[in-house]
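What follows is one chain in structure tokens, specifically the form predicted on its own.
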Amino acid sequence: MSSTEENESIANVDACFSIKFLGTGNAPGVPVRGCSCDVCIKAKVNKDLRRESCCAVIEFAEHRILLDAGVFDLKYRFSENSLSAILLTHFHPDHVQGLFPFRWGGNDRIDTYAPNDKEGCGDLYKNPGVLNFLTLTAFAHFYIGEVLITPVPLAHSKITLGFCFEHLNVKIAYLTDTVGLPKKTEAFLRYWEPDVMVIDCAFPPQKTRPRNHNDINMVLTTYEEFKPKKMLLTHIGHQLDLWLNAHEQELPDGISVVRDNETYIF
């Protein structure tokens, strides 16, 4: 693994697919508001303990393809014309919060893929700016560069996809948000066999089946089930990097807890 800046170049970028977290918390960040607990009182005054909306970006030869919005300083990372286009997993305001500002100026006209929810989410489909609004089917895959790509279904509160990336033989599926999966998109993954999966993870170990979001137990039973080369977490809450303070080196060596601003390249 390591770090890059959006506007740099990877080396050897013709060989490489990479894919950096620019945001891993679920809908309160790290840290909460108001909150007390160590983690929270420890990222007010340690930044990169810190964790911003769900938002990723991936790269690889020439494209880079942003993964949600819920950073909302993207018109200071993406200058005009640097994004081949947008992917929303869903329309919860955490996932798109920085389209609003981005949206704003520039001629550069950027495709941005999206589940077919008609509510949307504020003024973004009357006021689209620079966003071309593109609807998307579950499991019809299309192109992006010479990265194929499969929308599949999860399982959350507002219509919600994941999506599967295929480049240069490497496979990653990046599901959130999602409390388990549904049995087709199940059955599509355990065809696709990727190799690696980034998923939501917003709780420690729960008594009872969680809502919209995954915990460590099923996390655990999912990545037992498809057995990922790799398991990258993101969409944490505070309350799990507490139970990671004293528990995260007891995961399997295929999970990783991802943080802010890390990059992995495959």
Second form
There are 2 protein chains.
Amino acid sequence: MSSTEENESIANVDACFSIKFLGTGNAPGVPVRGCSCDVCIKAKVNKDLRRESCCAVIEFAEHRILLDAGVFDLKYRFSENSLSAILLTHFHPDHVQGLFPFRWGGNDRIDTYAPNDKEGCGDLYKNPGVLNFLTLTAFAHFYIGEVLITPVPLAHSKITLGFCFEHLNVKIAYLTDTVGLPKKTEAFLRYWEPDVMVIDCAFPPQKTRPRNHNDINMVLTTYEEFKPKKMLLTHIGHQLDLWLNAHEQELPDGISVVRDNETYIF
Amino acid sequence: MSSTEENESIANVDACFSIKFLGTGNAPGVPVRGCSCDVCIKAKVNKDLRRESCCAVIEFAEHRILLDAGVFDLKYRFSENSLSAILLTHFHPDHVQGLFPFRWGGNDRIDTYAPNDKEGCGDLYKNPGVLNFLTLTAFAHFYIGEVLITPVPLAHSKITLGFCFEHLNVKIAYLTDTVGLPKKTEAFLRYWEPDVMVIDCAFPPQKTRPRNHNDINMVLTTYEEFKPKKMLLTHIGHQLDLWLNAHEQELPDGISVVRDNETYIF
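If the one shown is the form predicted on its own, what is the structure of the form predicted together with another copy of the chain?
To see the whole picture, the full complex is given below, headed by that same chain.
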């Protein structure tokens, strides 16, 4: 489990936009229970090699926004009034499970933007606690502080939105969970021209099109299509980590595989 | 977060029945996010004072049974083929949240006994992974190894069952979450005469009957009614911990307040 510094400040410079990845793993995380592959064996012993489920925090000016909630120690990281908002890509448990204990306690009320998914997850809607759920519409942009945010549909097994952030001429697209991209999202991104793409890549190269999540082949195709200055891979599974041990240097220079607790500043 | 020794053995003596409490807190746990009470301030610093959500493991002969799943590190504690079964009292997230990452990985198939709650929690039914869900009927007893288990209805805001374990003439009733007891469960327990009662006690003494969980007053009434040799309090909230700091010595000798990672052997 990652560190528990409360309300950690990621970047002290106002004129920047930072993203810290609290969790970069898929639903089972790394290590996978019961797995004796080289990656999982090492991750059991070395916490630095572990991957919690997806979660990130972005910071700009005085704002701090949580992006999904796959990690379990949120109450130790973000005390009362320390978050401007929460953005949820979708309601699969590995993206919201950290909210179950987090929603209780505190007198703040946190705007929690989410897709229009009537099912939600567990009793989050019924007993929201400090979470003030707000429903997003695809392509209907909104602002948090001075950051323009456009939600874009993704291709997944549950209604899912990616988020396109624009701040001080930097454009960052956060695109997980997805397998490929819906045509209208592709068209928007072609027009919008992201500088940075954070994208779901759960699997090593597959022989056939994977289900629900990208593999390396699909991510490389997307990279060639959009040519962002930087592409960051997240939602990593242990089999991809195994493949990367032998092949990471074959990836284009513009592509990086993120690790838990890494911060990128733009 | 509690220790992560894999497949830890609790008791090496075959002829005993042990229960280890992995989590003894209510849904927010201790500390509560954003709380500056004396208990929460101390628990932020001292991990021994923390309470994760409800979870216990019982061991007898060669069997190890998980009882609810409120803690998040189950995959580090219980590797492949290390659990005989899982018993779920109900599907509130604080009792099943640890199953979300745990269900993926491993080639075992774990019998997971649960109340007949069609809703479940999140996508646990849809994507059970290694969990083999089996539906329980109130008062319809069953065996795991040589232990006789009788599920009994509890009084809670979601369909909930307690579990009465009988092994080598020791009778242990695990009764959380509940506020009071349904009449038929009371009658069964009066007939069955438990030696040990593990019972939900979330609150300090309240002026009016509490909702969904017992307070100290109700637990004392139950203790007087059944006179078990031992009563163990679990599902503790931070306000009860605060009250206990001044009043724990006033409780009858037969009542103990459990802490995370404590083991009792019978």
